[in-house]
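Here we start with a single chain on its own, the form predicted alone, put down as structure tokens.
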Amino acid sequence: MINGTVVDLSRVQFAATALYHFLFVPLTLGLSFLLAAIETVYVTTGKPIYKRMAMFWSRLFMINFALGVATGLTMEFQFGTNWSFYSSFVGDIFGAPLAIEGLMAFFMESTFVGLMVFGWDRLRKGQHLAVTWLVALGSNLSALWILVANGFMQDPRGAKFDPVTMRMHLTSFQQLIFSPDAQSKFVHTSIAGYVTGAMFVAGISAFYMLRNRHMDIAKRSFRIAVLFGVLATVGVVTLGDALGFVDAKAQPTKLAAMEGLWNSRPAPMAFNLIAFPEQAEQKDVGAVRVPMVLSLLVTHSLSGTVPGIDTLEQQAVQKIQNGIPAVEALKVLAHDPQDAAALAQFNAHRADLGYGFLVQRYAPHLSEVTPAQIERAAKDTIPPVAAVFWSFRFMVGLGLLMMAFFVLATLYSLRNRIQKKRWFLKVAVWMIPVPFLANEAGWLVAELGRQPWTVYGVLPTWMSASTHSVGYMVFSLIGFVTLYSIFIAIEMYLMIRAIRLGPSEPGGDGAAGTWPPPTLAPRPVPAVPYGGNVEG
């Protein structure tokens, strides 16, 4: 059996690297489409100022993109190093979307990024615009395929466990791609990226306006960003509601944790606005409830109900009891795949195989399992309620704050009053970190809420890790955290330096703010007559 400390350290390491990486991803998604929108305005109007805008923001995009690639590649290696059993168990399904992401989306994105940054004087306007749109499309296709893979972990569809090979096998690529969780999460995550990009551009533009620098670019960038942002925040809230509706069916334990719903209640159900969940005693302290709102949010009706944690634990007990014969039959089939009785027993109980795996953590010999061990495993099916509960409210609260900001910013900008609202410009600068914090909170809700499963209802987390030593895990965790902290420091340094330099001025001679910088620009080659000689 895998050491529990190794499993916990593997989880902490993956969480740390994923949270670091997810700082870069949303900004890449948002900036890519903002760049495409700005350049479209340039090609349509022919005004050079929009070209300067696009060149400046593409410079910041490139810094973020490079660091995002570096953190993303090392993160994916962990599936093979720290989660080898998981990789073997679901590799046939999980590997397909990741391979497509690498071969199609990331390849397209990376190829055209170079043309976008260095092709301004080498491509015609229409060609360069097409390249920029392809970068934006590639970024979002990368997100699509990664979230298809993650969607399988959240709501496994299109696959079936084979008792002969002891692996999950893909049965329907269409079901895998069009999983409701994957599709709703892709749109929700992408639009959250648009909000991040919009806030980033608006905040930096406000910084310039506060210092009365680059006013022509700052005011235009601010207006485009806040118009983009107000639409994106509406989309995030709408798609977040849809994702909650999907989770209510696919992951009822996650929804119960998000709402701090310890006990099933009759309709219409009240919403816990504020509460302090205590998991050991399974109760809320200091709960402030809003009548009827939970039924409306989750079921879109006043008569709808959702099961509480007490009901879900009772259901888990039944699933564990049903899954135990499946695991016992699987042990027989591992030695004799042709055993008809074992195969019949497995097929009769295969739907709850994962719950049988879950109780093995406490009862390696399932023939000797006790009711207390089954009850303990049933309690494990509930994720850490307090962490999920408050992460969800933190995310929603920041989302509503950003919506209010973008509405006010749009009004001020359209009325040409934004440069006079210095207090609001200061607020805009301080708002830059807000979407990043909201994105991280959303990731915590999604991933902590799936626990104790790596693949929900199929493969427990405790079984998924590699059999490393504790010392190795401590060493690699320190190494990854140190490396990623250096990446963050590099990102901050390069971003702040580029922002201080600012955009190029019209008619500039390669001074601050030009892109590519003079050191990267190709040097002119002196003309040499045919057959001539160059010395020196």
Partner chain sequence: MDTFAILQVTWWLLLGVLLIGLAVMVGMDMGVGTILRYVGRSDVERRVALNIIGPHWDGNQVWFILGGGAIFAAFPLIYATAFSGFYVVMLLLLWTMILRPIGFEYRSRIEHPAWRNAWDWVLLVSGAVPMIVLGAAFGNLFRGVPFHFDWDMTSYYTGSFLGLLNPFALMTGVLSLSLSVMMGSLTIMNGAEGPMYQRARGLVQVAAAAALVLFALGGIWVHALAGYQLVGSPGEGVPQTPLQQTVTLAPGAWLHNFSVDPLLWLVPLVGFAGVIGAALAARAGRSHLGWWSGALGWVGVIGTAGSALFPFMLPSSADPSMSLTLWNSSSSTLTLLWMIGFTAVFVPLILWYTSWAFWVMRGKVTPESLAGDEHAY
Given for the second form:
Amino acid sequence: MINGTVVDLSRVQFAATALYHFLFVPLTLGLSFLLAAIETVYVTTGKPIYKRMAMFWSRLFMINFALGVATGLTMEFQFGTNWSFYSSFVGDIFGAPLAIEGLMAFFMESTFVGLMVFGWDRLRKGQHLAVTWLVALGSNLSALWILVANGFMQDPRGAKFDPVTMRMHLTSFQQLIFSPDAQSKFVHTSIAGYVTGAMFVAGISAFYMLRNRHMDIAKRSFRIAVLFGVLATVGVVTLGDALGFVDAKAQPTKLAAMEGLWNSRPAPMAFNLIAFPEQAEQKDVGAVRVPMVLSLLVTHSLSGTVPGIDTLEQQAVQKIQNGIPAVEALKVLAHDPQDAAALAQFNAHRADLGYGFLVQRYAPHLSEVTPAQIERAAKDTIPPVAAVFWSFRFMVGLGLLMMAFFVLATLYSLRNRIQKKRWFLKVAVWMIPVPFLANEAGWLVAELGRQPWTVYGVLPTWMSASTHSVGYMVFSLIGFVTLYSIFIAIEMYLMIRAIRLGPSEPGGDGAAGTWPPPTLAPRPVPAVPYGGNVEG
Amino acid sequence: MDTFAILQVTWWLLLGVLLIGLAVMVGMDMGVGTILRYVGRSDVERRVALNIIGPHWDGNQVWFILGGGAIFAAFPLIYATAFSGFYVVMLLLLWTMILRPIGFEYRSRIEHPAWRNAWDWVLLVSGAVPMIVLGAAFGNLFRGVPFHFDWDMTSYYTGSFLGLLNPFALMTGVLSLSLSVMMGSLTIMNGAEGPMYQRARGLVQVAAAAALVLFALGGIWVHALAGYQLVGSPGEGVPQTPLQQTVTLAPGAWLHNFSVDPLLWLVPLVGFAGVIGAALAARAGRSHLGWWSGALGWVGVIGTAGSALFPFMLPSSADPSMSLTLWNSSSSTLTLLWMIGFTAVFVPLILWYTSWAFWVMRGKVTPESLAGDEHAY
Amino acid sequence: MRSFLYFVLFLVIALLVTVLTAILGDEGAWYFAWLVGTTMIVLVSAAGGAMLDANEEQAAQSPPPAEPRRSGAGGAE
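For comparison with the form predicted alone, would you give the structure of this protein in the form predicted in complex with the partner chain?
What follows is the whole complex; the chain from before opens it.
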């Protein structure tokens, strides 16, 4: 039988490696399009300063990109190594977008990234611009297919269980890729990446402005980044709302956990601005409520309601009872796929097969299942409420903070007063970690909120893991933690070093001129290193 | 044969194509990593070697990722069973593979000799170990892998890590390493001049000789191994699980396909001819021709393994009747069909833009060309 | 104070846009929206950079105005 400790360790390992991978990916998604924007200005205006800008930011891009690629390898293989039952059970559906990701997106991104870095002197301006755009497009298409796969885990569409092969089969590819969850989640995540890239560029540019270094590059980068960021934050909040709207229908348990909604209430429902959920007692200890807002947020109407946890648990009990005969019929079919009675029984109960699996954790012999075991499995269908509730609020709070930041930054930048607002520049530097934290919190909401399922309502997490020994899991976990800690230390060191070094300057302003670019004509404008600002 | 069976065989062939792509493209970069410390005696020379593959290693590595993705999509049961069964070996593969991107990208960013020297060792390990592991994995397919299934297709692996390092598997591991060193040396010849070129040319001869000996040895050794034979199953192109077939073991049975269809002997012949051609072309100084001939050698070697194993993909030594074949472990018709569509559109596209990238970056890398280039590794 | 009022105004506009698009997008064609939105974001930000250049060139041609607070010139102090 499956060992609970192994499942927990597998979950810890997956969460750790995924959260780590997700530190680098959003920056790649956003920074690649920012590079495209900068280079577009270079090609259309022909001003060499934009080439230096593009080269500088692409140097930082590559430091980040290397780790994104490296940790992505782990993700691609971890489904097989640690979630083998999951992989064979839904590989028919889940594997396809992963393979298409490689074919359509990752190949394009990786091939052209080589040309982007090495091709400056070998490609014509327009060709190089096209290459940069293709890198950006490739990395975001990559995210698209990964999130189509994730969308299936959140809201399984376009598939059904096949009792002959004992695994899920694809029934509609269109339903898979146009699933509302996949659509809104892709756009939300991709644009969250844009916000991350924009904050990164804005923060580092502010760092230079504070020290009066590379003013010409810093001001331009800041301008481009904040415009990019202000539009992106609007997008990210919009799509976050769309995602909540979709989840309200597809995953009521996640929504109930996000909102700390222990009891069903009549419309219009109040929104828990702050609350302290107690899972054991199934209530919120103290809450600040805003009337009517929940109905508005998740149903976009005042008369809409969403079920509370009490209702959802009662529904789960019924589904579990309905799912048990399906699992029992399946055991017969495993040995004799032709058994007509078992097939009829399976078909009558197939909708709740996953709930039958769920209770098997407590009742390995389903014929002897007790009401207490069913009750316990039904309680399991509710994810950890406090963690999801607070991750969600943390993410939204940071998102709104970033929106306010970018609006103000745009205002200052457009009025050309940014370099005088030293307090704001300091804030900008401190804002750099914010989008990264918001991204991680978003991952937690999505994936923790889906528990106890790997595929919502279809396959429980406890069944999905590989049957390793605890020793193997401890070994691999220690290995990943060690390697990844070394990586992040090296990455941060190189990143900070590259930032301190700064972009190459034709006049030798500010930066140590370790890479004098012989190809660039000297700029006509003299640059004064410190003190008086003679831009323009 | 009905549609499903045709799709299954097509995907089996496509997987072979992807594995060959992986072996040729990733293998060449890994080979360069393995021989980096030998062909490059100074930091400048090592930088020349790294910059020869610098613009391409990232794209090439996607063959590896695509290989994983394609197995997942087309043969999910193989992906799940093999990757979890080979757990420690997979970790070894992963941990060494993830060092590579970082090694390439970070090595030359700091000028300190100790820093660079350390990364050169990392690149050596992350070039050699994955090739040995990949080769050994193939070797273990011939030996069978100890796994079995529950009623609900939960898989259990009952072997140990050391069991995967048996002599036959180690031999195939070294075979794959020597082929990758051969291709890496040819790649250095394509892109470098002077002493580096000469060292690489010598290495091609050594690696090719090793590969020829090991490949021939494998052919003899396989006679003595117990081969798997499918004696009863629900049929080809019939949806099934691995719980419904009968498999027997017989010495030399891995050569059964060759005796049924003697034309298959051409495949190992292509392997030998390709490797010999590579060595001869390198000696004659025609390294580009040698590279293509070496790639043909990979086609022959992997093709030979595939021809012998067909229809088995992951034989089980714990319970041979639970062995995974292409008939019982593939995805459904619809998935295979959609995936063929995507493959048919995108693989030619990939080949096209990869060739373009190589064409753009064509020519020799020299220490002088690196000196003035701020993007170089 | 002026800046603060502008800030509040623009923040309100941003929130209003968000609410409007949220209402419009209940069952949105999000893939299409992403294509259009991304292109727009990239081009608008690129145009912002180009605008900064234009302002600076203009300022370089004419002497800086008497009151720097109101000027559009980049960084004139």
